[in-house]
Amino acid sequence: MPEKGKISPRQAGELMFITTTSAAILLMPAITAEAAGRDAWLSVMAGTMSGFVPLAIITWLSSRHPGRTLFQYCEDILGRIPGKAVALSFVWFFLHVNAIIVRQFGDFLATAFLPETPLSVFNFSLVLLAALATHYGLETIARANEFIILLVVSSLLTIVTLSVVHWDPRTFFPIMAEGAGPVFRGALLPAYFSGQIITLAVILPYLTRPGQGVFSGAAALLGTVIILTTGVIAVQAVFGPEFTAAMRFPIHLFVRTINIGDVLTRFEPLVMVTWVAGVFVKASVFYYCAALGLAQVFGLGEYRPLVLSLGVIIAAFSITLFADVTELTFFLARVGPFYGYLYSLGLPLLLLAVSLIRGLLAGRQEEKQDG
C-alpha cells in the first residue's frame, strides 16, 4: 500500500478545515462583495454550507467501499478502464487546483509585501516545502497542522476582535434588497472552496476510525462557515461593500486599519505568517492527494518516487496558467466554481448513481436466483 500512516478523526477534521479556509479568506471578501453587495455575508454562509452535499456523498461511497480511496473505488464502481479514466481526471484536478493555490500564494506575497521579488521565487519555495511534507506522508502533514491551525484561528479571531471598534453596522442594511439573485451569484465561489472537502475521500481510509469521517468533515465545514462569514462581515463592516469589492486583497488592507492607542498596530506580518502557514498545509494536502492517486491508478507500491516529478509540473503550471493576478481573480470568480463543481459534485454524483444502480441490479439478480 502506498500509504501506511494513520491519523485521527480530529486531525482529519483539522486538515479539512484548513483546506477549505486558508486560501479562501484572501480573495473571497472582494469577489463575493462584487457579486452580492451588502449581502456578501449571506452568500458566504449559503455557499459554504453547500459543502455538506459532497461530504454526504463521499462518506456514503466510502462506507460502501471500506478501506478504498476515491481513486480505487472509481474502478470498483465504473469498471477498470472507465474507472481509471475518472480517477486520472481527479488526479489532474488535484494537480491543477494545487497550481492555482501556489499561484495565489505567490501573487499575494509579490503584490502586498515583496513586489521586487520574482514570482517564481515564492512559487518554487512553496512547492518545495509541500513536496517535502508530501514525501514524509499524511501523518507528518496532520501533525504539523495541529500547531498551524491554532496559529490561524487565534490570529484571525484576534484581528477581528480588535477591529470591532471600527465596525459600521449600517453597511449591512437593508438585507436582500435586490432579492436572492445576488446572494446566489455571490455563493458560487464559497461553494467552490467548500467543495474542496472532496479531499476527504482520499484521506478517509487512513483514519484510525473511518466511520467518524463524516463528523470530522461536518465539524470542518461548520468551522469554515463561522470563520469565513465572520471575516467577510468584519471587512465589510469596516470598508463597506463598494470599497471591499474594489480591492484586490481586502484582508491585507483591513488589518492596516487596526490601531489600538498607537500601540497595537502593524498586524500585516501576522497576516502574512498565518496565511502562508495555512496555504502550506492546503498545498501539501492537494499535493499528497495527487501523488497518492497517481500511484494507486497505476498500481505502484509507493507514491514517493512521483513527488519530485509532480512538483515540477505544479511549479510550471503555477507560473504559466495565468498572466497576472487579474486573470487569476477572473478565473476564480467566473470559471473556477463550475470547474470545481464537476469534481466536488458532478463526478461524485455519477459514482453514487452508478453504485446505486449496480446495487439494485445485483439485488434483483439475487432474488431471481433465490426464486
Given for the second form:
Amino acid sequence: MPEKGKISPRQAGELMFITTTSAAILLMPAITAEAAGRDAWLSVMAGTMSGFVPLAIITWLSSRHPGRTLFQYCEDILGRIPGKAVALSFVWFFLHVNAIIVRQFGDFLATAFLPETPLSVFNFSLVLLAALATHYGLETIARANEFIILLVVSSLLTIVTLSVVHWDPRTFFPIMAEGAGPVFRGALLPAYFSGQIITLAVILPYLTRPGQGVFSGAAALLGTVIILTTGVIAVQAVFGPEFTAAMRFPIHLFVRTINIGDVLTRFEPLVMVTWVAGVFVKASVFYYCAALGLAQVFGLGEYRPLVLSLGVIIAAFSITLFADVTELTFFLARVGPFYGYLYSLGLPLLLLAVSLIRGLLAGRQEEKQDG
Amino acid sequence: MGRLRFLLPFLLFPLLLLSGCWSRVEINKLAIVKAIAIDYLPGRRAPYIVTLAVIRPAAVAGGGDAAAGGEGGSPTRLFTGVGATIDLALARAGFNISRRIFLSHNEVVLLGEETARHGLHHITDFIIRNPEMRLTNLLLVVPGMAHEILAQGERLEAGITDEIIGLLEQSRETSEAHPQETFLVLRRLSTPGFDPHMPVLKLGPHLSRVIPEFEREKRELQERAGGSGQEGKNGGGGQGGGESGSAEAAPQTELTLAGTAAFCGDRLAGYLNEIETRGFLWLAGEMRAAIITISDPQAPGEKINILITGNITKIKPMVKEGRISFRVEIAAEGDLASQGSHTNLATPEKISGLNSALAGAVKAETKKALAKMQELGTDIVGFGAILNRGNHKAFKAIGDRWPEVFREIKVDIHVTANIRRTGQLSRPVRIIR
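Switch from the form predicted on its own, shown above, to the form predicted together with its partner chain and output its structure.
What follows is the entire complex, opening with the chain shown before.
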C-alpha cells in the first residue's frame, strides 16, 4: 500500500473544507454575480449544497468497498481494463484541475500584488511546495492544514466583520425577481467547486475511522456553505451585484475598501495569506490524489517517485493551458462546471450503478448456488 | 553528514536570489501622491489635464514642525501632465517628476466640472484598474478647474490635501455635504434607478471681498457659528462669532465644501446648493447634525434655532392604475439650540407648535431638493431603486425610461418633527432691570 499514514476524521474534514473553499472564494463572487445578479448568494448556497450528492455517492461506494480508494474500486467495479481507464481519467482530472488551481494562484498574485514578476515564479514555487508536501504524505498535509485552516478562517471572518459598516442590505432586493433561472445558472460554478469533495474518495480509506468520513465531508460542506455564502453576501453588500460581476477578484478589491478610522486599513496581506496558504493545501490535496492514483493504477508500491515528474507536468500545464486570465475565467465560467460534474457526479454515479447491479447479480448467483 | 554536504549547495543557492527583492523601489525613490485633480478641456486633442499633489520629501524629512512652520513653503508640490487619456496625462506628469509616481496613498480625486460632464466612467475605470489606486478614494466635483484648488495655500492643516480631507470628515458631522468613496459611487452607478452624487468643493473669494452680500452673509454665518458653539455645550453664540470675526489677515480666497453635484448616469447634471443638499439628505435619511432656523410662532421676527440630531426616512412606492407615486415619511429629531424671544417655549403646547413649525421647515427644504432633482432629472435618492425593490414589475415596465418618468413623478412628503430637549436651559433667563 503506497500510503502508510492515517488521518483522523476531523483532519479529513478540515482538508475537504479548505479544498472546497480556498480557490472558490476569490473568483466565485464575480462569476456567480455575472450569472445570478442580486441572487448570487442564493446561487452560492444552493450550488454548494449540491456537493452533498457526490458526497453521498462516494461514501456509499466507499462503504461497499471498504479500505479501497477511488482508483482501486474503479477496477473492482468495472473490471481490470475499463476500470484502469476510468481511474486514469480520474488521475488526469486531478492533474488538470491542479494545473488550473496553480494558474489561478499565479494570475491572482500577478494581477493584484506583483505585476512585474513572471507567472512562472508563482506557479513553479507553488508546485514545488506542493510536491514537497505530497512527498511527505497525507498525514503531513493534514497536519499543516490544521494550522492553515485557523489562518484562513480567522482572516476571512476578520475581513467580513470589518466590512460591515459599508454594507447596504438593499443590494439584495428584490429577491428572485427574474425567477429561478439566473439562480440556477449562477449555481453551476459553486456546484463545481463543492463537487471537488470527490477528493474525499481517495482519502477515505486512510481515515482512522473510515465510517465517519461521511460526517467529515458533511461538516466540510456545511462550513463551505457558510463561508462562501458569507463572503459573497459581504462582497455584494459593499459593491452591489453589477459592480461585483465586473471585477476580476472581488474579494481583493473588497478588502481594499476596509477603513476603520484610518487605523484598521490595508488588509490586503490577509487576503494574500489566505489565498497562498489555502491554495497551497488545495493544490497539495489534488497533487497527492493524482500521484497516489497513478501509483495505484499501475500497481506501484510507492507513489513518491512519481511526485516530481507529475510536478513538471502540472507546472507546464499551469503555464500553457490558458493564454491569459480571460481564457481562464471563461473556462471556469462556461466549461469548467460541466467538466467537473462528469467527474464529481457522472462517473461516480456510473460506478455506483454498476456496483449495485453487480451486487444484485452476485446476490442472485449466491441464491442460486444456495438453492 | 555526507547527505548534508550534498544538500548544502542547494540550500545555499537560493540565498543568491532571495537576499534582495527583485523589483524593489526604495521609499526615497517614490513620489507619494496625496491628491489628484483631473480636468477636461473639451474640443482639444489632448483634453485631460492631470495634476498631482506630491509630498515634498524635504518637508517630511525635516519633521512636522518645519513643515508647518511655513518658512519652507507648502509641504506638497504640484506636477501636471496633459494627455488624450487620463493614463497618458498621468504618464506625462511623470516626465516632470524625478521619482516614480506612487498612488497607493492617494486619498482624494478632484474632478473638474467638465471632467464630470464628460463622464465618470473614464475616471472610475482608471481608479479600479490601477493596482495602486484604492476604492476608498474620495471623489469631489469642483465647479470650474480642479487643479486650481490644489494650488491653494493650506489654512490649518499641514497641506492642502489634509485641508480637503478635514473638510470632508467634518461635513459628515455637519450635513453640509455627503462625502462619497469611489466604491459607493460605483455601487450607485451600477444600480438601476439610482444616480450618484458627490460633494462640491468650491473656491470662492473671501467674504470680505463680496461687498453687497457680505454683511448679510456674515450675520447668517455668525448665527450658524453661534448655534454650533452651543452644540459644544460651553460656549455662547457671541463668543464663537467674535472669534471668527477677529481672524487675522484675511486670505484672497476661501475653500468651501458645500452642496452636492448630482449626476445623471455618469454625467454631471447640475448642482444642489447647501439648502437643497440638506433636503436631499433628509430624503436619503442621512441627516446627522444641522441647524435649522424657524420663525418663532409667538414672537414674529424672532428666530428659533433647532439643532437636528437625527432622522429616519421611509419611502414607499405606490402604484395605482399604472401611475407611480411615492410616499415619503420623514421623522426628524432635534434639540432647541437657541431662541431669540423671551417667551418660555418649554411647555408641551408650545413645543408641539414648534414641532409642526420645524416639520414645515424640513418639508420646505425637502421639496426644494426634490424640485431641483426632478428639474435636473437625477435620481440621487434612488426612488427608482426603491420602486424596483418594492414593485419590481412596475419598474421593469418602465425600463429605460426611468429618468424621464422620474421628472414627472409625484412624491407625497410627510414630516413629523420632535424636539426632544432644550439644552442647558429650561427657559430663557429673564432679563430684569
